[in-house]
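Just one chain is shown here, as structure tokens, and it is the form predicted on its own.
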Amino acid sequence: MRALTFQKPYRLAYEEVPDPALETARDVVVRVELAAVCGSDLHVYRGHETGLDIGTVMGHEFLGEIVDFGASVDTLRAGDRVVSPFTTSCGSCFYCERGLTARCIEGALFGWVEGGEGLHGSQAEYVRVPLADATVTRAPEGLDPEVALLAGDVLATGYYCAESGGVGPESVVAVLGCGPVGIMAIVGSLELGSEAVYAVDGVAERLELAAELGATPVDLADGPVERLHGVTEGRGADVVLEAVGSPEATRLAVDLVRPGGTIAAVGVHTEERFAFSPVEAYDKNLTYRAGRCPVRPRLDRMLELAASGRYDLGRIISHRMPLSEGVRAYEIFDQKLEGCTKVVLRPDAD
């Protein structure tokens, strides 16, 4: 099959790789209809996350049709169209039983192979899904596949960020970073009742999209700290949702949040130290929550939200490209060219 593979930082290849096959009785193989390029893919692409084997198939957002399944798969069959979280999960270990499927003891992240161990990704014609019964779910009939695709990562992650921050009807929320996850954090905040959501970014197209969804846009160049202090009697935001994954974003979050407030971070951080001190955390009575979204317990609910039509979620997709143009797709997304907000790749368009 053809796939996008990692070669070294800033260099991918579109090349022929072996077709995935069933390796255990709990696996399925999915023919990928749609795959997306995610902001967290860029951490590998840019070399900020290291250790990935050369030749690893990239990607972890996908929707497609099951073409083969193992003997122990109970709930899925060939022909089912499924959407998947970006990690697999068994559904029964200590962490899965507590809803923390992102830390399943048997789970794996799609698109991460290191030292020969791990799981290839989904920016390919086919992908193997271990622990399939507890990992994937059927995409609802009638739901736009592109919108269903979003539920498996960015929608669930953005919503989880708002949940982690404790967003509620009286919350003044600042969302840092209006990429796809940040945009979905706005959706999550609105769903949880906040009527005061401020979207902070420096890219005009992203701020426009945030405004369309109901947030108040705040350009980084316009002094977001002063702006938020100005509308909160000098306190700052009750909740800051950080969807960037950089020390600069962490620093700004600390400056934006009020004493006693909460920062919820779902941006992937690769630095070794926090951009704030224990003294600052103590002096602000700060709550800081971070980590990978446990998608699977939220996936059905996110698909219902996507199908509700309350938000034009597909609006975040700016580029639809054949998988064969995936190398260029990464360049466009990485450099924010052509007003890029989200790229969806189609293997069958090659």
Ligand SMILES: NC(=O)c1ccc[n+]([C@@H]2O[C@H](COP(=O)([O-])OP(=O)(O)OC[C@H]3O[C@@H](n4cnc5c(N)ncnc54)[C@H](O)[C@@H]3O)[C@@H](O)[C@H]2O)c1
Given for the second form:
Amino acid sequence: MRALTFQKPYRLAYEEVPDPALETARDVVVRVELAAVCGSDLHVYRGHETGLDIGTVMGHEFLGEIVDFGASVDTLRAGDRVVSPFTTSCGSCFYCERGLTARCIEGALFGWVEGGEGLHGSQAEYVRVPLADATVTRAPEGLDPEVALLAGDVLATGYYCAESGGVGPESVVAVLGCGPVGIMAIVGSLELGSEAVYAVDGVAERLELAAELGATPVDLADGPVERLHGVTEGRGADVVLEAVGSPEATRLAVDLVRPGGTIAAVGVHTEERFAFSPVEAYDKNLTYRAGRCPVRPRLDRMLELAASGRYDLGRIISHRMPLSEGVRAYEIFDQKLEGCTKVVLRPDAD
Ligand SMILES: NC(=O)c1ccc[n+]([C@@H]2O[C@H](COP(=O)([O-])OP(=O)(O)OC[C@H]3O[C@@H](n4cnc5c(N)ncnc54)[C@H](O)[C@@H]3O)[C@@H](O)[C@H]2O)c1
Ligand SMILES: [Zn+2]
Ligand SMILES: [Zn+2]
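Compare with the form predicted on its own: the form predicted together with the ligand:
Shown next: the complete complex, the earlier chain at its head.
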């Protein structure tokens, strides 16, 4: 099959790789209809996250049709159109039972093969899905597949971020980063009742998306700390939702949050140290929550939210390209060229 593979930082290849096949009785193989590029793919692409084997198939956001299934697969059959979280999960280990599927003891991240171990990704014609019954879910009939695709990663992650931050009707929320995840953190905050959501980024078209949803856009260059202090009698935000993944963003989050407030960070961090000190945490009575989103327990709820039509979620998709143009898609998304906010790749458009 054709796939987009990792070669080295800033170098991907669109090339022929072996077709995935069932490896255990609990696997399915999915023919990928839609595969998105995520901000998380950029950490690998930019060489900030290291260890990936050369030739690893990239990507972890996908929607497609099951073409083959193992003998122990219970609830899924060939022809089912499914959407997937970006990690697999068994559904029955200590962590899965507690809803923390992102830390499943058998789980794996799509698009991460290191030292020959791991799972190839979905920016390809086909993808193998282990632990399929407890990992994927059927895409609802009648829901735009592009919108269903968003539920498996960025919508779930943004919503989770708002939940982790404890956002409620009284909260003054600052969302850092208006990429797809930050935009969905705005959606999550609105769903949880906040009427004061301030969205911070430095990119005009991303701030526009935030404003369209009803957030107040704040340009990074316009002094976000003063802005937030100005609307909170000098206190700062009750909740900061960090959807960037850099020390600068962590630093800004700490400067923005009020004493006793919460920072919920879903940005993927690759630095060794926190950008704030234990003294600052103590002096602010700070709560800091972080980590990978456990998508699976939220997925059906996210698909319902997507289907509700309350938000024009598909609006974040700026680029639709054939998989064969995947190398260019990464360049555009990485450098934010052509107003790019999110790319969806189609293997069958080649
Ligand atoms: N925790 C999870 O489960 C999970 C899931 C998906 C994505 N992520 C992570 O979420 C982050 C965002 O993903 P995305 O797809 O939206 O990526 P993205 O790269 O499209 O968006 C990041 C945005 O942050 C903005 N930004 C950069 N520095 C900033 C700063 N100091 N303050 C405010 N904004 C700043 C950028 O202009 C950009 O718009 C990434 O780190 C990604 O890896 C985490
Ligand atoms: Zn992702
Ligand atoms: Zn598990």
